[in-house]
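Only one chain is included here, represented as structure tokens and corresponding to the form predicted alone.
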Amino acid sequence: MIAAALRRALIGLVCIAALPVARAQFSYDVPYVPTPLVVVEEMLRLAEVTRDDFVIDLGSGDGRVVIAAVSKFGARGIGVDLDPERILESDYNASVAGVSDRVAFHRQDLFKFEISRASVITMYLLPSVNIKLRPRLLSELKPGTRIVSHDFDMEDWKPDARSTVRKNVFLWIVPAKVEGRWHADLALPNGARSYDIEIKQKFQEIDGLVRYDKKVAGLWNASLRGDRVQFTIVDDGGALDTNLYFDGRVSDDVIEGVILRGIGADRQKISWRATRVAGVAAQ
């Protein structure tokens, strides 16, 4: 205990002695602001962060939100920082919250630290910064991957849910890539039948229609959340039109799942998987 508790203090007394000369040697593209406590804790609740995640905080300041992600909630996770400052606050905190041993801070520039690995991406930047960074988040981050920012959305990418305790709190979830055209051999109970399914995206929102029989028809209340897509196509092919509600999971080039035909006692489950067709998009 003592041990410990004299670490403590000399990295705390570290700190002190290096922020003099540390912060004038650098210059930041955001400014330090604290996330309100109240704030840190209404983000990981939207995000559902959990013991299985690894949260990864760009722009982590004195490591409040990712601390509060593994003291709290169980996860494992990384603060990335350009503020030496910063860092020597950080892994203070983290000593003090008994933690050191689920997270790490980095003093890395955000634009270029590896981000893959992460399940939750929490930020707190300005609207330039997010703009600037959503590239890579769309194309490094896995599908299903929530990203949690206070105070600033991300222009025309819509987020998949929004909630307000003192300050905004934005939530996207990556979508998965699904534009394109996507071929399904399905075996219904009125008989075999193929189906060229067209899809439009912009981020998680989809349209598109679906050609069959010499047939053109819509996708109805089509969705994409995360690695998740759903629509429904009208089954025209027996006495009477029936719906056939698709549900898959997309990886890569496939879509497998299971298509619900019908509604109560007449329900029945059939599986599907779509493969995309190669060098064909949608029109």
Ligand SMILES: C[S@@+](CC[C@H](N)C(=O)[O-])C[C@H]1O[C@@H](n2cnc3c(N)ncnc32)[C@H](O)[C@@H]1O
Given for the second form:
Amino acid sequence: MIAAALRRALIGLVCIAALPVARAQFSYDVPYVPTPLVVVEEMLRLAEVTRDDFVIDLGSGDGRVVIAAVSKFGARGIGVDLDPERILESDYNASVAGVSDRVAFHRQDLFKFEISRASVITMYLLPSVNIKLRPRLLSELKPGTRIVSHDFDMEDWKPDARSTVRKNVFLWIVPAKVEGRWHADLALPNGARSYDIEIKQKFQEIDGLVRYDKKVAGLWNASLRGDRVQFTIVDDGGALDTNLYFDGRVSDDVIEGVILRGIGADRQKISWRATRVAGVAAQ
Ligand SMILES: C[S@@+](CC[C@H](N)C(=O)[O-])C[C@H]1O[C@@H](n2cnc3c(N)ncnc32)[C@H](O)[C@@H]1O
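What about the form predicted together with the ligand, after the form predicted alone?
And the full complex, kicking off with our chain again.
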């Protein structure tokens, strides 16, 4: 009987610790609940962390996520936590793992911490904290930066991938800003072509149209992953009459890349460059 009562009390305590309880019940914006190690592994796998990455864990707890990124994937990284006990614990754990020279833990507020150097951001926070952080993640991180979150999503910013290994883990790739009007003058095999391309953007979801030769056509299969934009124009006017598969990289006000045209032995590669005419997405 006593054992059963104790067990019930313990289960209650664990459940309370796991709940996003009212802020008044804990000292910082998020209570300390460590990510299980199997979920840490899944977060880093989903983010495809390599030795070239710089990982920042926002609200780093005992440092386990950054320490795993460094010791198992060869990355470098930083953890940020407001709780001084967690920072001490993290420094100790890093020295036990033998990676103190490749990690650092800072006692700072995650809302103020400089994040632009990260190539991977990891978080186990709360839905409201994710949403409060979202504008900074979108504006301060470089396009292509991967963000993984344990348990909580970012509302209408849909994840680029999701894993359900034991817990929900979400991955987002920070999208470049492509919303607006672009102009491209192209030297195609059958003559010159001028395209005025208009792109609409909601996070990584894009859609648009192209104007050329007094015609308007849609952009087919339009996609954006980090700074990589792809779409197809079906140019069925005059001498061309072809599908043009655009693939390019966005860098501020320029997109540059390659167009594939034709199939099989007729396949051709054509370089393309578009410049921004007006309009930048406000996200
Ligand atoms: C749920 S734990 C996650 C710990 C670790 N990232 C993990 O996944 O194991 C959240 C951590 O965020 C820290 N935290 C809460 N609010 C913070 C803030 N404003 N700035 C920095 N750290 C904060 C807490 O001290 C806690 O260690």
